[in-house]
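Only one chain comes next, encoded as structure tokens, the form predicted alone.
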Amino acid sequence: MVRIGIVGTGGMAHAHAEAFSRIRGARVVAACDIDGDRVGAFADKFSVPFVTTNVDELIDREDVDAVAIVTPDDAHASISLQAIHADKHVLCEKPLATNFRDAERMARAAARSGVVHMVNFSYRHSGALYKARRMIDEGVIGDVKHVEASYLQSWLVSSAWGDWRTEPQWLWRLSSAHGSRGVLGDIGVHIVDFASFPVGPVKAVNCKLKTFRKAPRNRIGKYRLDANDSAVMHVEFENGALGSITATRWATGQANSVSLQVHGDEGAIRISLDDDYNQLDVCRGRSVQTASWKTIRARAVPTIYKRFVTGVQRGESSQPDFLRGAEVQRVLEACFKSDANGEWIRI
């Protein structure tokens, strides 16, 4: 039996909770959270035993044997360690860090101590995007030319997810105070794994940012809205590849959209996450002269929750891993740097 903790107990949280418990084998144990009422409707709703707002506590319990952290992101790079450093198993939210120092700090301590370490990059759980992967490097699409991804949600300009303006859980991540890196770090952080997983690394990035006006003098209480909203990052592949990864939370008509197109010399590949997440549409061979395309299925694939508590059964890691997370941070990173300056940066 894999005993969980749980850290942070917003909206999220309870996805992990349920997650873990369709998996045998795992059992949510412990949960924690600054906000005592929070986490005790949290614990009585999914019968959690032991519930503290003290973060040590739980992590110090020898009942504890892995800690999944679902805190606001300025919060994973600190309770990560702690964690580590007690010989805890890890799965992360993401990003894993807020830049890239912390995030290979976190990579580098949970290599060298052993614990299985993930961060939770949930739309791996797409078999669609292992298909992708494999015939990009099973060259059936010849050389890939041309990428198109996006990640689209509209939750600033819909109530379907809740109200934003009311709702700490959305307020936080709007606010670069309350550990908030945007949209770019929010969602942008997926579809830049999203992309650059089946296609390959990201070699320099041209990114820009905006943070649209919400509010009156852009607060809403003690949550400043200076969070960026949208981004437009073009992109270098290392294979030579050039593409478009976008991310907003602005997409009016889109509740939660991510696609991708991988364009090669001799076909191509589309997956939308809409239609299915084990769905992708080939268009390869003759079909390349008429421009059409086939639908084909892909083996599903376990979850990420999944992954890890058979990771930590049988000791040892499962990919995404905290290498990966500080990889796509490191991108994330060349992003703010791009919008800043202005400039092209290379990763």
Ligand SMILES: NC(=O)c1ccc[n+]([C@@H]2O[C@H](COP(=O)([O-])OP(=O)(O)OC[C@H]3O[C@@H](n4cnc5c(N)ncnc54)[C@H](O)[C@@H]3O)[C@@H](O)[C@H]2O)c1
Second form
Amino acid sequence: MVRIGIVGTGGMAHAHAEAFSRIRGARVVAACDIDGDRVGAFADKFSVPFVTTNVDELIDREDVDAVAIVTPDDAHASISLQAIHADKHVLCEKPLATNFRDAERMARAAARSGVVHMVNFSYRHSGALYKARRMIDEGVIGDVKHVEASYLQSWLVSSAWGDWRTEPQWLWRLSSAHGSRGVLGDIGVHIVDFASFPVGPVKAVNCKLKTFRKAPRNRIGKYRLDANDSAVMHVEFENGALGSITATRWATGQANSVSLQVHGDEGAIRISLDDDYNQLDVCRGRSVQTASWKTIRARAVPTIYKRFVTGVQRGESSQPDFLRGAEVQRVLEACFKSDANGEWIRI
Ligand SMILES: NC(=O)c1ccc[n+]([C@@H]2O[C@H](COP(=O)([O-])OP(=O)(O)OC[C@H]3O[C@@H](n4cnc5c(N)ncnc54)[C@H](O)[C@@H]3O)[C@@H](O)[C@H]2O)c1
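Now that the form predicted alone has been shown, please provide the structure of the form predicted in complex with the ligand.
Let us now look at the entire complex, which starts with that chain.
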């Protein structure tokens, strides 16, 4: 039995608790949040026996084998390092950290310690992504020339997920003082992983970030709304391909849309997670002449939660691990630099 403590019991922690409850061999035994009422309600809902508002108490418990860190982004580094030093396995939410230096420190500490460490790039739940990676590796679409990837949300213009003007879970995402690196850190991190996992490492990036005016003086209460909410990246991959990667919260009409197109000189692959996590379209062979596509199925892959639990049981980290989290963080860091000076940044 892998006994898990969850730190941060807001929206995403519910997905963690539900996922762990479906895995035989995993049990959530402790929960921590700085908000006592929230952690109490969470513990009641998921029957978690130990509750605290002090993270030291959770990490120090002998009956906690592993820690899931589901706090806002700026607390990921310190809590991960504390858990690693206490020899606890760690599943950390994305982005791994709010800067590359911290992410690298976390990856080094995790590797040295021997604990199992993973970052929750949850779109790795897509079997289609793994099939695309295999097909690209096997040369099915030839040399990759062009890539288009986007992650589009619209919660700044839609109330489908609640009211961002009043709910802290959205307001902290708009404010760097409250732990956010904007849309780039929030969902840009997913789409950089989603594109570069099948295509290969990013070699250089040129990025424009924009923070649109959303409130009088761009402030709501204690939240200064200074974090970017649209990101457009031009990317060169190590294999020579060029691409564009975009992430925005202003994609009116798109609730939560993740898509990728990879074009090679002998074929192309496209994935839209709006349709199905385990389905992809392929254009190859004679279909290249008519630009026609065939939909194929991919085998489902285990969720990150399942991989994490299995990893702890076997004593080995699975992917995506902290090193991968740090690699992606390096790309984000280059995006911030590029936005600041308008230049291409080599990774
Ligand atoms: N992998 C995904 O697809 C995905 C989806 C949503 C959110 N996330 C990530 O999950 C994390 C949490 O996001 P959320 O939407 O649940 O936010 P949220 O605001 O709903 O919840 C965060 C919770 O953490 C608590 N908290 C803040 N600082 C803390 C600390 N130092 N110690 C303990 N608790 C603390 C807050 O009180 C709050 O209850 C973020 O890093 C976010 O990027 C990932």
